[in-house]
Each structure stands twice: as C-alpha cells, then as structure tokens.
Amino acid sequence: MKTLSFGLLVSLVIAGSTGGRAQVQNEKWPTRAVKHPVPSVQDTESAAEKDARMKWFREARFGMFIHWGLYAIPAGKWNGQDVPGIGEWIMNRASIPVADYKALDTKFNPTQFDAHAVVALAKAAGMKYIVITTKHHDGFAMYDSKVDPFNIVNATPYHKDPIRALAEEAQKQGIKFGFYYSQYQDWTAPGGAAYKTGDHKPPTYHWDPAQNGDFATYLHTKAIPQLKELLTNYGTSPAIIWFDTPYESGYRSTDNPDLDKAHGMTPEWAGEIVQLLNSRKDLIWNNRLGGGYPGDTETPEQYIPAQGYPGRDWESCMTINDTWGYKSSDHNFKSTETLLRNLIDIASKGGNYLLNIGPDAMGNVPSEEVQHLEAIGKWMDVNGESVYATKATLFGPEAGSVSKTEMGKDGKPKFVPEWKWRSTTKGDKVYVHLFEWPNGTLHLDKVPRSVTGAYLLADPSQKALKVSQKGQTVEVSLPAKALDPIATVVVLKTR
C-alpha cells in the first residue's frame, strides 16, 4: 500500500451499519517495506511461534470493545446544543477549549460501574475477550497513571481504577483483556496530535493554544511512559494493545494534506514503542501503531471486507448503534439479527468481530446494548461451536459477487452481497448457517469433501438428516421449518 487513502475499500457494507466512527471509517492503514529500526516480534518469530501466539485470538472470533471516558458526561451535547458526530469526538467536533474539557473530571463519578457485571455481560454474549479505551484522543486516562494527573484516580471524585477492576474480573471469569491506547492523537496534552475538523488550521489542526507543543516531547513524556505503565502494572493483562489513528510521516491524506513528517509517526518513534511491546512476547497488537509496522491484525472499521484478508489475521470493529462513546440521543440500535449475522459473516471469512458498548457517565451499560448482547449469547449457547475456533468457508460465492455493471464510490466494480447462507469449517465438520430456509432441500455445489452425515446443530438429539452426494454436489433433506428465525446451522460430517 503506497498511500494513505480514506476512500472506501471494495467491501461488503453491512445493512444497518452507519457512518459513525471511532477513528476514520474504512481507512487503509499504510505499511511499508522498510527495515524497522527496532525489529518487532513479527519480524523475528517463526511461523510456528506466531501460530502459538495468535492461537487464542484465532479461536475467539468474538470480542467486546468498550469506549468509555469523560465524553460520557456531555453525551453528545455542549452548551445545550447537539454536537454532530460520535460521542467520544465531542471535544474535537465542538472545538472545546482544553481547560473547559478538563473541568469535566470533577463531575466524573461513575459509582454504578460494576466490573463484574461488565465482564459477565461479555461472557453471557459469548465474547472471549475485551478491549477498553485506557486513553482515547481526549487524553484522559481511565486508569491510575503516575505519569500524568489527568486520570480517573487522581482527577475525579471516583478515585478508583476501573481498568484494574476489569483486569482482575477478566482473569477470574476466563476472559482475555486488552487495552486501547491513542498513542498519536491527544487533544489535551501539549504537542499531542489532532485530526482535522471544520476550520481547524494546519499543520497541527489544534483549536486552542494550550494544545501547542512538541510532538516528540508529548510522545516521550506521556505516551511512551503511559504505555510502559499499562504493560507492566496489570499482571497478565494486556493480551492485546489496540493502537489508533497514526499519521505516517512521508504520506499525504485527503483529510490532512498539510501534515508533514514532523507531525507523523516516524519509524524511529514507533520503534521506541516496539521496544516496550517486545517485552511481552505473548502480546498481540494491531496495524495502527504507525512507522511502517504492520502489527498482527488488520482492523476494518464499521464494515466487513468482501473476502476478508486472506493470509492476515483481522478483526472488524463495529458499533451497536451509531456511536462508540456514549451519546444520549443515539437510539439507532442495530437489530439482533443484523449483529448476529455480522458475527457469522465475519467468522465465515476467517475474522473476529469486535462489537462495541459505550457505558454512560455513571458506568451503566445502556439497556438496549445489554438486551442485544444477551440475545446473541442465547444463540451462541446453542450454536457457538459453529463460530469458535473455525476457519473460513470452503465455498465463497455465497457471500455475493462483484457486479458487472454497478460501480462503487471508489470507482471499482461494486460488491453485491447475498444473504441466504454462510459457512465455516473445522476438522471433520462443515457448518452451513442458513438465513433463508430452503424449501425442503439444502443444495450445495462443489463441496470439496466427502459428506458422511448431517444434522441440525440446534437439535439436541442430533437426528440424522438424509444426505445424498454425487461428485461434489450435496443435497440435505430439511424439516419444514427452521429451528431459529435468524440462523439455523446445518452440520455436515465429513472426511
């Protein structure tokens, strides 16, 4: 990838997904064929070592993203006015002065936050890991930082560390726990970077003189020391570090055409962070560090790529409604059907689904989000076998096809999805997730295995279904009605 492009990829955009974004929607994070100044674990490990390190992530398939911070207090409003866009970007979108935004910390007292309940909710939904914002772009640390006093323990009446509470609960309940950290953007620390919004002026796109300073100083006195705290103070956590919004020096973007290399994440600066990451040999980190480091995972945001990322581990991060951080006016929640079919679609392409919740200022998870996650969990209790530790489909055309006549926004042929069925596989089984119930018979072309039997995964008795196979064509006789209105899973036993 030679340039930093913010255009849409040729991708499968899920019905019901929105333009809300935590970072920059559908971005292509650039990586370069450079000699890294500090070799990363990805540069030095063997294929077998990588497989062992990535094993739990590849088996998990479903995780919880949590965006939570001071932005939950205004909840989308400033000075009585609705602020367009997503909740956690309110400081940037409303051009809130640093002093005014920091003053929110005296009002942040989330006494209803319950770490046990949050982890239990993730577990009830069938999620296998959690990633939470330890510091978003507003610069506020949601943990006990000795590096900077602008944090939940020192600056608020709450005086507790929710990250520690969640880390301890995650370990007790058997959930992997990871940290999101905004290493590049920081709107309250002098020298921290900012993305362009409205009339914010280049080259820094700051809107308050209090933000001005030297980026290298910010990086060395705040970001890197805080990352060291996060990597050393929370026991076995983090399992994942989730970086965000790097500007790669030497690149231009349509959003930030005036940024030069002095304001980008250089390979040398990124290499200093990599030195910390290398201290945790089991750590997984994403492709948003910057400096030419590809990390472990691709991170499509608010969409599902048409064919996944063959040969790369990947994770679609998506919202339940239109925002990541809590916004009181946003009730545009996706249906359980959409969320569950997203999960199945992602798993069928070999990826993970990182689904976001946004607690409010008191620490409560919105009831609609709880209801949707619990509903997904009920399906997963019965059918999770067809998602966890599976590999991508043996078929492919069921996801849709590239149009011969329609063009997408990127000028390339448009991918047109189909929503009749999806498939995953493992060992001696092929799972077929039926969204539309066939009239009596499931017909499959080009099955590359011998099928020895079939049954419905939701059938406790696993009653055998009649199967016939001629060459690679397979037909399975089905009962008159689906067992589940969202997705009924047919299991093919194979050899």
Ligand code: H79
The other form holds:
Amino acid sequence: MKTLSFGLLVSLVIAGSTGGRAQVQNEKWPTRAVKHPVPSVQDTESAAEKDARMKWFREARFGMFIHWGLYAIPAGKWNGQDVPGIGEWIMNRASIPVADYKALDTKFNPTQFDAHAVVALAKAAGMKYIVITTKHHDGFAMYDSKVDPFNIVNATPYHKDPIRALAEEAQKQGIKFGFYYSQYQDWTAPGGAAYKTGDHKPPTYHWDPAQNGDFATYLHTKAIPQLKELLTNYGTSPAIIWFDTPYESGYRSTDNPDLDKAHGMTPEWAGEIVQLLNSRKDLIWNNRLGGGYPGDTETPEQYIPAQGYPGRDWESCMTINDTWGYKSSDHNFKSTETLLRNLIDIASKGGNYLLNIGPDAMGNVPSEEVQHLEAIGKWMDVNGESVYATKATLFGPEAGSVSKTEMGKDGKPKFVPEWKWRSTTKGDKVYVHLFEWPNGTLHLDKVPRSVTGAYLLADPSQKALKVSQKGQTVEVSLPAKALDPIATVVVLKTR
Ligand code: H79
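To complete the pair, please output the form predicted together with the ligand; the form predicted on its own was given just before.
The complete assembly is shown below, putting the previous chain first.
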C-alpha cells in the first residue's frame, strides 16, 4: 500500500471492517463502506507496521480511564435534586442552561489533585496506560487551551493544567498516556451536537438557544484547533486519542450524505480530523471518530463481548460503580472479585480492560476506588505474567454459552457467562485461572498441546504439580487449598 500514490488511494473504496457493531449496547455507530476522503494510517500502513504501532497496546491489557471535569462539582445533584444517570451527563439530563453550567468554572479549585499519586495508583494497580477526559460533552477543556477560554487554566481559580502534570508524571513513571476528546457533542459551544434526552426537541436536541449555531463552525473553530493543541503541546503524549459519540443516539447509517450531515460526523468532517491524526505516526485511536473510519479499536462500553472481536483490537471500558464522572451518591462499587474476573475474562478473549475512576471536585480519587485498584495490583504483582502480553484462550467454552431458552434485549439468544475458570497463553505456557477450586484434580479436555509440567504461579518455589495426559485430556493434581481466594493460576508448560 505504501507505494500507492495519494491520488490512487483516495479513489479506493475502503470498506469499514467492523460493519457497524453494537458498542454501547443497543447502539450502532456505523462504519459502513465509504470512500475515505483522507486515507488514515489504517488504510495505508502494512500489516507489519500496524503490528509495531499496536504492540504496546496489545501487551498492556489493563488501563485506567479517568473522567474528570466540572461535573464533579454538582456530583449528581442540581438545585438539591438528584439527577438520574451518569454523572458527567448532568448538564444534559437536568437541562442546565449554558450560562449556569459555565459558571461552575469559578468554583473549580481541585487543590488536592496529585498527578504523581494518580499515576502511581495506576501503576500500583498494574495498569499500563491512562486515558483522561481532556474535554467531555460539556465542552470544558481540562487543559491549557488558547483556542477556547472555557478551560481549567483560564477560567478557574486553580489556574493549572492537570493534563500537563499527568503527561510529565506518565513520562517519568513510564506509563502511556492518552486523551479522551468529545469531538461531536459539545453542549456549551454554539453548534456543538447534543444527544436526545428527555423532552429535548429535534433536530438539534438543544435545550438552550445559546447552543444554537453551525456544527461546521464549531468543528473548525473549536474541536479541530483543540485537537491540534492536544496533539502538539504534550510531548510524547497522547499515545491514544479516544473519540466518543460520533452520531446522534439511535442513528442508523443510510448512505445518504445529507442525512449523515444532520445526524453525525460525515466522512468529510472526520477526514479533516484524520488529516491531523496522520501527523502522529505512533498514535492509536478508537472506532468512535465517525464518518466511516473504523480506527484501531473496538470499544464495547460497560460490557464484555462473549467472544471478543477476532481479528480486531479491542478494549472494554467500564465503570467501578455506576458512573464515569464523580457522583457523591453512587456507592454501588463492584467487588474486587468482579473487577479481577473482568480483567481476566477480557484478557482470555484477547482484549484490554479500561477501568474508570472519577476524581471528585477537589481532585481526590474516591477511597473505595483506590482500595479496589490496590487490591487488583496485589494480585497482578504475583500473577501479572498470566495477563500481560498474553494471547486469547486455546479453549473457549469456559467463558459460557448461548442460552437455549433465554432471549437478550436484542431478541437474540442470550449469552450466559460461566465463572469457573479462564485461560490465556504466552509462548509455550498455558495459564489457567481458577475462580473455583477443584477438589484435588484439575481436569482439562481438548488441550491442543503436549503438557510437560505444571506449577502454581503464586508459588514462589514453583513446586512441580503432578500432571497426566491422555491424548487431549490433561489432569493436574492440586493442593487442598487455593493460593488466592479470587483466582489462582495454574501454569502449564507445553510444547
Ligand atoms: O464518557 C462516557 C460516557 O459519558 C459516554 N461514553 C463513556 C466512555 C457515553 N456513554 N454512553 N453514551 C455516551 C451514550 C449515552 C447514553 C445515555 Fe442517556 C446517557 C443513556 C443514559 C444517559 C442520553 C441521555 C440517552 C438517554 C439519556
């Protein structure tokens, strides 16, 4: 592909490889066959170049998502009322007028924010990268922007740039750092898009005349110039650009450019952004740019796909409680057991786990989130070898099965996960993560390799466990008790 001239490339019809898969459940962001007006790195690089670009991401397996912005101040309450739903959507859900929401900036002074501690927390959890909201749908820039005054350095008493502090710490502590940027929705910039909520009216679903304007003007005067700042002002960061919500809620692709234009990112608009992204050779970006660009990663939100996405890189993003942005009333934290099982489940399907934290208005990470991440880190310190840089399971049925009786919300038979064990591989090793401890013997069917030995990963002496193999059936003698109450890893040495 590299030798093709630009002219030839633009005339190629490049099929979106994902065919419009559900991402947020029940939602499809179309990546149908389109002519990419600007070829993206994925269109032009060789397979070897792609492998080199994706290498660190494929080995990382575990990252930290950070949703942090002005919405941490109301923290889920407006005028004394609880606002239902995810915290960072409060402006939309409560139909807060632009001027009232913007006035939050004078109250934002997160003096407790400690970039060193946040990066250290990610590292302690065993996370290999961080992605933070540089601008969410509320339009507030969490970094030093010369393009738009509604930003943390210019408009708040804090006057500092947490993105710069985090970029420096990430560099120092050796962890990749990526930027979330809401390119389509912007609820405080005239012309920015808004998803339909409650009684907001089509075609714009705006709730304040101050939001009215021309989308192309917003794109050209705010989103693109801000993305340019983000791509040029932070040294080796960003390693990732994480786009979001490129089409109006519920929109289905029609191959009608005029309809597209009214309902989301057109190929032309997305292409202007791609032009910028192409300036950073090593950049990874997700499938939420819109305009028919599939990007690098599938991004299932708040769920783990039954089988992963064979042939595609992917990352499940999930909350620890029920919100991304901080909500003072949300204490519905998942257990460490659930979080760890999710991480192992995702690794066993060849994906990454992007697990969110939501710092509060002072910049503190909620203590429950810190505790869970530290607990995961303790397990990863011992067992990380069975997660990092591994490949998906050699088995498959252990993840669960399609129900013969139950139907899912989409009307298709429901996938029912099972939580007895998972498996990953690396080189000649097969890792078996046991959530339930078998009585005496681990029995495995359909092992496609010869097993030459076994030991428990958490056993510092790596004492050999007795193994017997008949054809593809393997039995491993186990000690009476699991070494870890959540997941004990059996390592099979194979050839
Ligand atoms: O940044 C996080 C979310 O804010 C954003 N993506 C993650 C990473 C996002 N998640 N879901 N969506 C955007 C689509 C929106 C869905 C809903 Fe709603 C928001 C469902 C309930 C609240 C919009 C408002 C649709 C119904 C009410």
